[in-house]
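Shown next as structure tokens: one chain only, the form predicted on its own.
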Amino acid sequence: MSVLRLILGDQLNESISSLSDIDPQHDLIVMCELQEEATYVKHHVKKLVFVFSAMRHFAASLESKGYPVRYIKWMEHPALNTFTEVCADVLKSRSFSKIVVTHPGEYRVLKALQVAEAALGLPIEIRGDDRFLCDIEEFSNWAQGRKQLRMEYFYRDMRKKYSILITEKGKPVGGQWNYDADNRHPPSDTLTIPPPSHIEPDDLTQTVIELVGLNFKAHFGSLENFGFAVTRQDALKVLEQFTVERLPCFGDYQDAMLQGEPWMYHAHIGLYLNSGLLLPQECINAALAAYESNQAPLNAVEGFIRQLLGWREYI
């Protein structure tokens, strides 16, 4: 029987667990720009443009590959303000055996989905979020019985699990687990810092910029010079640009700040990881490739991987 596949706004990857066994002939993907999600706090207007545009591009990509998608744009149906209301509206015209969704990144949304199951009278299968390399159950097992939850020890175990920067004898490459002591160089005014990546908005993104400008005047921030990637293809370009231009110096100046240089040598990919446009393993692999080809030093590569495999997974 048909399955309703609910894709949240930060789950924009075809490999997401909720799509792993999709049947394009019978199932339906549902995506929606909800007033509740866009206004429960006053988001920066550029964030709203990024989320809406990335969602629309992802839906268009799915449709181009033959997947059936019902996409509800901002205020297209003003009465549909929650995930429950959207799913109830879809169920008026079609029958489904269940709703499948990947575990949401926000506790608030998780509780809403759990309540929705009873309201809709239909099972909601919440699958693990495979955009992370350590799931909640695994972390709970790791934490059980420990007097201190030290990120450093968690990070080392994750390195071992995935054989990342580990020698054949099971030791850390270079002899140390952590090169943070080498990542505290004071910055100089003579540093040549590359400009941040900039993706020129296409027609679809321009439409979203206009929409946000008209409907979110009470929100903070400026819409000028929007240049974030909103597709997986462009997010991969940003990742590549980072590994070539910034990763070699990322380690040395990881904690450095200079007046007028808000970006420094950081990757600028957090929003792409959080939305699903990039996956952590491919970012780690890109850094490892740079190290193995002598394009980036060990302290930079280890420091970058620690942010992903250590801090991001741990937090």
The other form holds:
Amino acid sequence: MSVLRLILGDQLNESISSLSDIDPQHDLIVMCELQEEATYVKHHVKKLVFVFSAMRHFAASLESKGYPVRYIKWMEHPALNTFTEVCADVLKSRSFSKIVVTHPGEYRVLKALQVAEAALGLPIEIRGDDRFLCDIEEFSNWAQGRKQLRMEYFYRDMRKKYSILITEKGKPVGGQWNYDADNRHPPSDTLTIPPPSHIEPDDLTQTVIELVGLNFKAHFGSLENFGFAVTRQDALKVLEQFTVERLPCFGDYQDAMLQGEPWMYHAHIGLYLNSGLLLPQECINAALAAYESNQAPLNAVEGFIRQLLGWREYI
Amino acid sequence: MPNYAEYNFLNAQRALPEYYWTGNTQMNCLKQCVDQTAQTAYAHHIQRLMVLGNFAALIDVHPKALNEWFLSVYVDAYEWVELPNVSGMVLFADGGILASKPYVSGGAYIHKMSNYCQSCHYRVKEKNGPKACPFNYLYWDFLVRHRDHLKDHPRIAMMYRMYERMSPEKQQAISNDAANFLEHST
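So that was the form predicted on its own. Now I'd like the form predicted together with the partner chain, please.
Below is the whole assembly, all chains and molecules, this chain first.
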């Protein structure tokens, strides 16, 4: 029996759990640009361009690989404003045995999906999000019995679990778990900060920029000079550029702020990780490779990995 | 954590000042961070935590208002990542589940880690008076305002001892400057 596979705007990776057992002959992937999702807070217009364009590129790449996708563009069907309404509309013309979706990152969406099951009269299978290196159950076990949670101890356990920057004797490489004391250099005016990655918008992104410019006038921010990656391929290039050009100084100047230098030595990959274009493990591996080939110092690599393996997983 | 969004340990009630959207303030660090955010939909973690978050915590911005702002303006912001960072790390709204203490400071650390203060209308070295950096007196006023919630905290207790050693005139000046600022500039 066919399965309806719902992919949310921050789940743009082919390895996402909702696609793991997909049957391209019978199943249908559904993606949608929803008014509710785009307007429940006044998102920055560049964020809307990024999300819509990355979704459209991802849908196109799935289709080019032979997966059937029903993609509902912004205002294509003004009456369809929620995931439930979209699914109900799809169900009018086809029947499915169930809906499969990966656990949403927003509690609001999770609640809506749980209610939708009854409204649609169809089972909704909500699968774990395996883009995290520590799943919810594992974290609950860790947290049990602790009155206060501290990221540092969680992070050390994760380092051990994945043998990241751990010596053969089970000790942290360099002798310390955390090199933050080295990471608080004040900025100097003589720093030469590399220009940020800038991906020139393609036709599809250009279309989305125009759409957002027309429809979201009340939202915050400037649309000018959009240069984020919107495909996995380009996001990998941004990661590569970061590890070569910025990571070596990332640690030292992690806390520094200079007027007119928004990007400093930071990675600017959070948006790709959080939308699914990049996976945490590959970012950690890229930093480890830079350390092992002596292209970046330990305080930078440890600090970067702590953001991913410690902080990101912890929350 | 479904209830996490409802936490408001310090009972913060202030609306978010308009300059978080417009950048229209004489505090240069805030202005630079807001303007940059409007341009790029990005700011790095210290700008978010030490400037934008710190200031909002110092003036008791309601957790819902600050959460909504962070969720709206950053290209990488989704609820699962933004809520614990803002309510937990920035505002201490969870009372210490995630962070050991509120992430608040005066102007000195911003001055050390940036060049924002050099071209600011306010003077970071001045502690009181019309030209003093508002972070400086707002920091002490925040501690005094939330004494009941924070005084027993081992890492903050030292700050209360410092405050107790200040002259009554100095304590009054902090209170007056803060009251004046909160009334006219938030």
